[in-house]
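Okay, so here's just one chain, in structure tokens, the form predicted on its own.
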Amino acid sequence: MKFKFWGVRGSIPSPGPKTARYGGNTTCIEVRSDAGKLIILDGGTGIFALAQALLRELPVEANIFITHSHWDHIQGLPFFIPLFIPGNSVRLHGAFDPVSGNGIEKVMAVQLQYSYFPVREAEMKAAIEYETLSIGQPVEVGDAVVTNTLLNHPVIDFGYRIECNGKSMFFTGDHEPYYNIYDPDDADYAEYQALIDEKQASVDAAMRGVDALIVDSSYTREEYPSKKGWGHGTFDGAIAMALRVGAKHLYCTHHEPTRSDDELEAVFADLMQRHTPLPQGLQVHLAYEGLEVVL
């Protein structure tokens, strides 16, 4: 099995030349089985390269899982040029949204209201099917099996695990540490403590001892008290993450639309200044458009 970065970038597309390095397209990755077979985890903009790339080999068979319906994470799905190629088949899975009580369908209608895009979806000549996932539902893709689990976000958003002949993989997509909402000197500290312990071991358990653990690294410490809440993770949490569920190697993506590469670069030398050495066995990269992993 082995994975590509299409796209990095959290919450808006940041191209230029203070981006250039690692990338300002957001999130897309590539996932391909050891018989072959595609899998794209979330179709934000990096998802129109890998759709170019794509014509090479032609026709595309691919199943698409979206890890929550925020634009930066499925902005890119209407240039996906496969989807409008006679003879391709894109399967899109997804969850189901309990506000609107739309299934994964959904993401596809919205971006394609006629207001906002000038191609209905039935112009668009590849076979569609879509897949509304329920909790913990595994998938079967060929030769990978790819489950999901729900992660901490201000929407459902779903982590997924792919194994496949004894590798394995988890993306997070969004996700933020949980945290008691109460002051511990707080009546309902202890039992919402417990809540999210239950929680916390849930995720722990889905991720333990991954080959590669890819997670959303948005924030600094310094800069995370004045984001907390809005569903994003820390460099440092990242890190602990990794070593609580043993995975043997941590990718950090989702990088802040702000920070150039310039400025990645000095926030990520300093974290692995301040937990250096690692345990044996981890190894903690900076995820970049093109980086290409295989297990």
Contents of the next structure:
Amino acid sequence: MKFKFWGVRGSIPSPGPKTARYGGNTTCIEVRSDAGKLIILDGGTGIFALAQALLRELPVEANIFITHSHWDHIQGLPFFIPLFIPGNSVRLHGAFDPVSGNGIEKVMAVQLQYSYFPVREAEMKAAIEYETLSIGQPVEVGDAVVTNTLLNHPVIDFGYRIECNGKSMFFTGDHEPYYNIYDPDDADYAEYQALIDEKQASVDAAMRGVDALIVDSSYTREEYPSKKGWGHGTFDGAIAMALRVGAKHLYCTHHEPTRSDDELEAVFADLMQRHTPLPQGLQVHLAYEGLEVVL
Amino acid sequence: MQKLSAELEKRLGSAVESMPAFPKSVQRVLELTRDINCRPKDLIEVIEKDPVITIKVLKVVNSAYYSLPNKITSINQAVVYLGVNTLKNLALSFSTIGILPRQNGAGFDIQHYLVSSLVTANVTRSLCAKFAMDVDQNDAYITGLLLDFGKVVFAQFMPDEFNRALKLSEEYNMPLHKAEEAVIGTDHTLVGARLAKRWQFPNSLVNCIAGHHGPEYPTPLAQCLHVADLIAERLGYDSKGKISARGEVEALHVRFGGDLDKVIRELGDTTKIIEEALQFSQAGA
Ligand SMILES: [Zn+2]
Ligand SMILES: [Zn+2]
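Can I get the form predicted together with the partner chain as well, since the one above is the form predicted on its own?
Below is the whole assembly, all chains and molecules, this chain first.
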């Protein structure tokens, strides 16, 4: 199995000279099983460049898994060129939104309203299928298996674990590590802590022992207090997570749109200095557009 | 609006007075959902103090609709799994459903009324999200939910007359509010608005309820409510309103493009909306 980052930015595309090295596109990861099956995690603007590359290997059979419905994870979908070419097949997987009652087809439909996008779904020539997943439902894609886990974000967010012939990876999508909403002297503090611990244990189990753990590391620990509750994690939180679950490689992604390449590297250097030497042989990487990893 | 007789004025006044107060917990949930910085624990505290809301939230969170892997046994646990945003939305719906009476003497189908109100509320919220993005979505939902509450007041306190109005509307295929006007001397928009006022809803919402059968729809929310009412009727959930029975319906505001069918198509799968309303109304029972 191998994977490649096509978009590593959070919230909004951020092109320009200050982000040229790590890239300004929003989230998209291409995964290939050993047999070459195509799995795409999220459809941020990075999916457009991936789409161009796929034109060399038509017909395409794409299995897209959406972590959640926020714009930065879906806004490239209408520009996934294989959708327009007959003979291709695209299967879009994702969660049900209990608040609006919408299934995963909505992330496409919401963007294909005629006033906002000139092509209607009926005019897309590929075979398009939608698969709204229930929590924990595994999906077989050729020789790989993709399993979702409910994580913590303002909307339902699925983290995905992909297994293929003994190798494994996990992508969180957007996720804020669980925290206690009570103060230590509140009566509910202990009960809530126990609930978090239980949920945390089940999430950890879903990530256990992966070869590659790709984590929302939007903020520094200094930035985090003013962003608490927004649904994103920190670099330090990502390392703690990787150590807890025994991951071999950690990839930090969902970079802040305002963070320049130089600032990103400075933040990372500080992080590594504080955590070196890392126990358990854990290796930590900053994700960048074009980074390709073979497991 | 014509002047009401002193006697009718008195009866309406005492009917509105006799309706239960709007529960404190619901007021608090509304206040908290309006505040973007509300602390999760404050919201949980309000919900947990109201056992009725708590039970309903847990019931729906554990339904097949959510298909969570574990049984959720407390509001705290629901927050850990679904997040405080989802909980906010549920609490708002249930706390409002909670104020509906269970039965009445007018032969008015409360269950159908409840589902109709939930459908209208849901459609209003979706319409605002698409066509009037400056309207607060919680305001849209709650106003949609309470739009026809005047009918409940009639059913409770003027059951005989309201029953005659229902029959008149049925027999002569006329809009219910016209039939109420003929039998009672006023319609449910006026009573509903007075009740909302007594419950201290903001004037902007009270006015929407007062004017929800026209002749004008001056604000974006009022326009969305009008269209939501028409769509709910089309879906078969109009709580006996028959608002377009005689085709005398005012034109859609330009923001909707003038074509009701197209607006309905843009809402997507409407069976989902009905399914959700049925789900909620059953949890409310
Ligand atoms: Zn994001
Ligand atoms: Zn997000």
